[in-house]
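The chain that follows stands alone, in the form predicted on its own, written as structure tokens.
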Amino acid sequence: MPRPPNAVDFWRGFALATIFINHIPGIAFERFTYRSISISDSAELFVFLAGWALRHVVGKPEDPTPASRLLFQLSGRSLTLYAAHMLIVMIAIAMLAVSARVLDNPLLLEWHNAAAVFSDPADTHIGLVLLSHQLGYFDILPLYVVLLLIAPLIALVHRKAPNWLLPLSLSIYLASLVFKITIPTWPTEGQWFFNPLCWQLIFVLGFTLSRERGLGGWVRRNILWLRLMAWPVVIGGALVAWKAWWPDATRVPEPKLLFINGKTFLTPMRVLHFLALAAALSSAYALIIKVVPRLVNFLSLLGRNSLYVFCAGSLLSLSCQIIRFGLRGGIVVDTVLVAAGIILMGTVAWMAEWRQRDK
């Protein structure tokens, strides 16, 4: 039987949902997802609870379980994230030429950096199986694959010097923001949209508030008060975001990247932001089922099922953007392809579900 709703399935839910409908440039409601007023987004929530649920499966510092034997729980679910990115990009591909055709657009094959594939596939095709070359709106996959190749050091760590984790995981990204490190792509010249090197801050932050110690006990004991000074910030990142006051990046000192807005980077802002907004709804879960007990049952039915869900959204988001070319939009055609998304999205993890329970 699958387990019942949780908080955590619940906003891994909202995330696919709301991460499905950002990947539909221009949709009517896109205005209406927590992007728009806000500093940070469902990409930094989706990888923070991926930390958190790290962290129930690698247990407390003291568990008995064999380190070769969790080394080889995480590689294995490593792998399989891996096949699942390379499966669903050699699909979006198919869908850009396929559309490329039947539309007689060539342009199509040069949208989200394909073009690479069609006009340098020999190269390009090693760059996606070495993941140095991604598609747009299909590489936060990449970034999941990385992090659970790190996922055993961050077990050790947690095992042998738990408070040493999150120091180490801050001096990285500190390093990688002030020495401007990143990863670079191939065959094409660029950086990978989403920098492991900062984005596993955010996936250690999941990993060690999830704790019962440590910086996360200290949390659970002052959340309280935490709460009361989250608000101010999470409504003071409100008005930046809608009234788009973002720091001039000509005009912050150096390094600037500890000063502006940026997403491959995860710069402090967004950081900061996103902890704040987690501290002023961490209460809201046991509201919200009480309100609408179908909505969270159906949103962490999304999330229980994430991998199965994400990969039909990523696929279903590419069709609404070709299907939204072709028609020219409006609100019409929004409103159909969102409630179809959903939909469809709902069917993948009810028969995710389904298929375990026959077995």
Contents of the next structure:
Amino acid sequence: MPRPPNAVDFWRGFALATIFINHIPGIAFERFTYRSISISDSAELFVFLAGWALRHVVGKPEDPTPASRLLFQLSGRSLTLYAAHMLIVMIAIAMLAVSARVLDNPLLLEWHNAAAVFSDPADTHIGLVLLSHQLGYFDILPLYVVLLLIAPLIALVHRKAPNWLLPLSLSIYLASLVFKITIPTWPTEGQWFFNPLCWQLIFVLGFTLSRERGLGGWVRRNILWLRLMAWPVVIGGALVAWKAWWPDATRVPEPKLLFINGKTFLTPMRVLHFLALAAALSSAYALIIKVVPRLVNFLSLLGRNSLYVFCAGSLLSLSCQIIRFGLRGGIVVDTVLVAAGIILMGTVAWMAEWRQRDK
Amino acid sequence: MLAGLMASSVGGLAQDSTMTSVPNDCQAPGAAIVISAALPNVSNALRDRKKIRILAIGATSIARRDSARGGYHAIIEQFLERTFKGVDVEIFNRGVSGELARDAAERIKTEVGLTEADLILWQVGTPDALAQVPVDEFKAAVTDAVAWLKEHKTDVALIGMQYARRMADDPYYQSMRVAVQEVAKEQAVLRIGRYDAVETIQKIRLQRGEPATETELTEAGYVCMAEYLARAIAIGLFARMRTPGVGPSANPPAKTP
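Switch from the form predicted on its own to the form predicted together with its partner chain and give that structure.
Full assembly next; the chain just shown is listed first.
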């Protein structure tokens, strides 16, 4: 039996549905996702919840999972994610190729960083396998693969020296910001859209805050006043995003990445805003499930089957982009596409649970 | 005129007295490929620190696509370093393929702060056209970004939309092309008409009885864009707010061997 709806699955499902819409650039509904009034977006939420979920693998403090099993489980999960990523990337490339043929338009071969696959296939296929070449909007799973590869280390540091984990993570994060350290891409010149050296922080925060002891315990004990402090940050963030009151990167002092908004480097303003948002909405689930239980059930269904849904959602987003181009968009097309996409994501999740029940 | 300009000194640097013309495969007589504009901030950088920082941004990466030839950045970098002896050209590639102009516009502001670029090479329009962004919305986003860059003493080269035979009769795609042209004209910034170049090259190839495949045309689009761009930057360093227009500078005379 699948687990009953809960806050983590619900928010993960919410993030998946939001990512699906945000990954259809130009669609009418993207302006209604929360990133329009938020400094951070669903990517932070998704990675934070991935860190939160690590608690289940690590085990309780009084009954920790053995280190060898931890390593085996997380490495296996990382390999599963890698395989899933490779599968959807290959399907995405084929979708672009078929669309270019059917619509007789080579521009589609150039879309979302696919050009190198067709113009320089030898090097680019090596890059795809090494994750050094990533398609646009297919760049979160490589980050997730890396995070799960380092997850055993995170868990072991937390077990042996819990007070060291966050300072260590923060040090790597700050060093990346101060020295602008990035992970380069190859064969096309560039950098990873999600810099793992920075995004590991939100993953570690998710894991640390999920724990009953340490920082997680302190936050639980002080959540009331933390929530009070968080709301002004959330409201201020909404104003900044809505009015585009971003700091001028040419006028802030060095190290500039500490003061500006940048998704690649997950700059501090995004981390702080996300933490404020998480604190402010930490009690919202209880209210939401009372008001819209069916919505909670549906989003929890998505969240429980996040890998399947994420993969389906990525391919559906690309399909929607291609269909929008072919049909010239429009509000009717956009509405049908978003509705169909979310229903299909739900169907994929339902089928995944149906298969498990059938075993 | 160009030879005369080239014989002069810019920023105390010695230059080649003439520039090589664009390769034969990129010659597109009669096409409005380069709409030139002065590059005062690049000129200042050249004069003050003998170094030019160029930020390549926008939809499709113009990074290395052909290792044998050294790639598109290399074409620009090598051409400028060859033309202006002693100058150091640094190119930062921050292209995010598929990124809409409105998102790129925000990222440009960040990247300009981080790289302190003197010149932005912005490939713009094609992803917006693929995503069916309304023309007015697209034009407003590009105009705002270009105005911001000018205000922040950064020169811009708008690299126009990609060519595809299928889009030649598409009114929406053509209106997006016009939007890029209008922004460049209104803001008086350098523009490379990649679409025009490839369209003309295609016609020439057809006339010769050597029709090009779409892949060859796409590849030609990148190579020729880089060749024209490199020369347009060099010319822009000498120009001081000349009237924008299609000039012979787009196809400077070939260097005598």
